[in-house]
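As a starting point, one isolated chain is supplied in structure tokens, in the form predicted on its own.
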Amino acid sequence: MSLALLRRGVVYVFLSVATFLSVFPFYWMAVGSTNQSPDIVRGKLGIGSNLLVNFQHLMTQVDLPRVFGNSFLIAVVSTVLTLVISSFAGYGFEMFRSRIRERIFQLLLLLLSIPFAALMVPLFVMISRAQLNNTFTAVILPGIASIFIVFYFRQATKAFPRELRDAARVDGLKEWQIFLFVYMPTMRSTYAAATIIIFMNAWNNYLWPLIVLQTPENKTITLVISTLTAAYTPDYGVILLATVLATAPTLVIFFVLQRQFVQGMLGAVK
């Protein structure tokens, strides 16, 4: 008995370490987001007074409204699309059967190891021959056929079951029919899941926008705290709050679909 507390007391006592070492640099970012930069240097802990400071400073240097809508037009579109072609995809790599299907699966994972940076000079090329340099649409393509999100669905749609999609066919429904009315219904955990993933992708993608947003009326969150970490004395409050607002959408998408983000994960790995 003594044996299983401690090793009870253990488990707890690893588990408490590791939400202590999770939580501590949301808290901090938090608090650091209420106080003077030179508070945040000597490692204040407590809440300040600072934050309608810091955040009419914020609101001086950037136009907020401006770079969240960027922001959200961006995650917004690359999410349904991606969801739309990835879905496509990934139901019918798993439902369609012929004899080339699984070496073309095969050699889109094979991409995969491919670098983002190997294919970055490709892209611009490509982007700047299309003339769709500075455009919300150069940072939304290159990401809208995730293979990664392909690969997800088709792992998911093999506990889809069969039973249905011939009980709809029995029914006179066409293929499209079947995939809008019995398939994306019943999906709807991976769904979310995959919703959580590609949107939280899309709205911290840095590298890519970097390149092709050019002016500063197309930049994104990620783009702006960047620069404003790039001043010669930059202002930790300003830049910590601009992080919170940035990391708050991200942590509402999640919390508003964790159960389905869980089940949707778990069909997935089954």
The other form holds:
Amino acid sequence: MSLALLRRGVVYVFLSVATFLSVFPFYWMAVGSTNQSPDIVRGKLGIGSNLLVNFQHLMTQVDLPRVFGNSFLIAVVSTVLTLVISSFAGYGFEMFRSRIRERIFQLLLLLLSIPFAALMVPLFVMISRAQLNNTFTAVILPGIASIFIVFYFRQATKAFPRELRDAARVDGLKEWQIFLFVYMPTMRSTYAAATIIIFMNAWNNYLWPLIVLQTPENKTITLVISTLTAAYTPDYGVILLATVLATAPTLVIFFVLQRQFVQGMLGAVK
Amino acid sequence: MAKTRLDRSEQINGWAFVMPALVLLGLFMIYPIIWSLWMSFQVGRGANFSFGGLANIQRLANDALLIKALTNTTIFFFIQVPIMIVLALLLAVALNDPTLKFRGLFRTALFLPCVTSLIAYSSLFKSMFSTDGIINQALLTLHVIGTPIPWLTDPFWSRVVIITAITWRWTGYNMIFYLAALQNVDKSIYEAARIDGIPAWARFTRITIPMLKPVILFTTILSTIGTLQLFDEVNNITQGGPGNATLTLSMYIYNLTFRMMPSFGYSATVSWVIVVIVAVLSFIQFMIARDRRRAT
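Please move on to the form predicted together with the partner chain, as the form predicted on its own is already shown.
Entire complex below, previous chain first.
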């Protein structure tokens, strides 16, 4: 009995330490954004009164509304297009199986292990030749057909009851109507989980935007943060405020869609 | 006759649903891959290049920076991935206990790092681990160390920082996969084992681990690909330094393409080194998983 109690205690200590380590950087980031750089360096852990000053300093270095707008535009458009195209493909591969499509799908899964580095140079040359350099189209286009998300939707579609589709067919619905009015509402939690993943990836993307976006007015928030930290004498208050602002949207989306997210992940692993 | 018409409409519908994705993947994935293969046999600088045969492959063997990047990536891989997978497994098993209090809270907190952007968290870690940063302050206050550790300017410690950072960011992500898989495991198996008097540790190694093997394999392959593509963190925290101690393969390719004299052909060749390593490692991991399954 006391052994079980001890084991229980160890589990709680382990989880508490892990939780502390997970959450502490967030706390430090939030508190840091309200403090002056020297205080942050000194290790001050209380809330300060420098938030507005940090904000003003950040605004003088960065056109914040613009940079935020760029990030949002890219992330939202990427998310919508990726959801549509990948869920289409996931549904198609699972619901209309044929030998040739099955082979194509297997080929795609093989390509999943090709790292971005291998595509980077040809993609850059393609984008330059199409004169799409420094445009949001160049940032968005290469990512909207994601093998990972197609695979995710196909896995999740296995749980979609075929009787629903058959019933809809008997009712005379066309295939796209079945997709729109039967499949999509049924798979809400799958879409929610995919939304989180795609939005976060698009919002947080760094390497590809770094390559294609050149002018300051087109930069995204991630690109801006990396220039702030690269400064010779970094202003930590300003940097931490910028990271808070860059992290806030994905945090909000995560908390809003959290329940669906866990359900969606469960569906994909089954 | 009616059947063939239905078949044909099934075919048309099937292609209609997958076609947009296939066109895009063909254009932005398959075409660049083929192009990159062709490029890797080209030599020259900038826009002037010509067929160089195996010249790029010969250059690989004598490239000290490439060896350095490979070594660093290997170190990150062999130290970081096992630590993270074990940690994620332990956390998932602990969280899977339905009698545990504050489960939802723990789970959310542990997953939270995954929500941050790689760049935002890199900046955070760079600030925390600066010589006069909070980590050194805390260690000094607790008398763990006497003098500040030069986290970002010492080759050994800078690697420690990178490994710590990646582990912080990705452990919760892997944990969620394990947790999802554990919740699919039939509870009665554990009940039976408990009634048979099999101790907790043996239940973990003999039931949980084998049950999770496919998911462990999946996450290991994902982590392998992730480690081999490591870029954002090193580029932001250490810029590959000090003295290239944290230079990774992806960073090296980026430098070859955009920072040093542009050498597209050679950087394409180096990128195929990553492809080959990913393929080999995935294959080995796959074989190990299959062998074990056969053995049990």
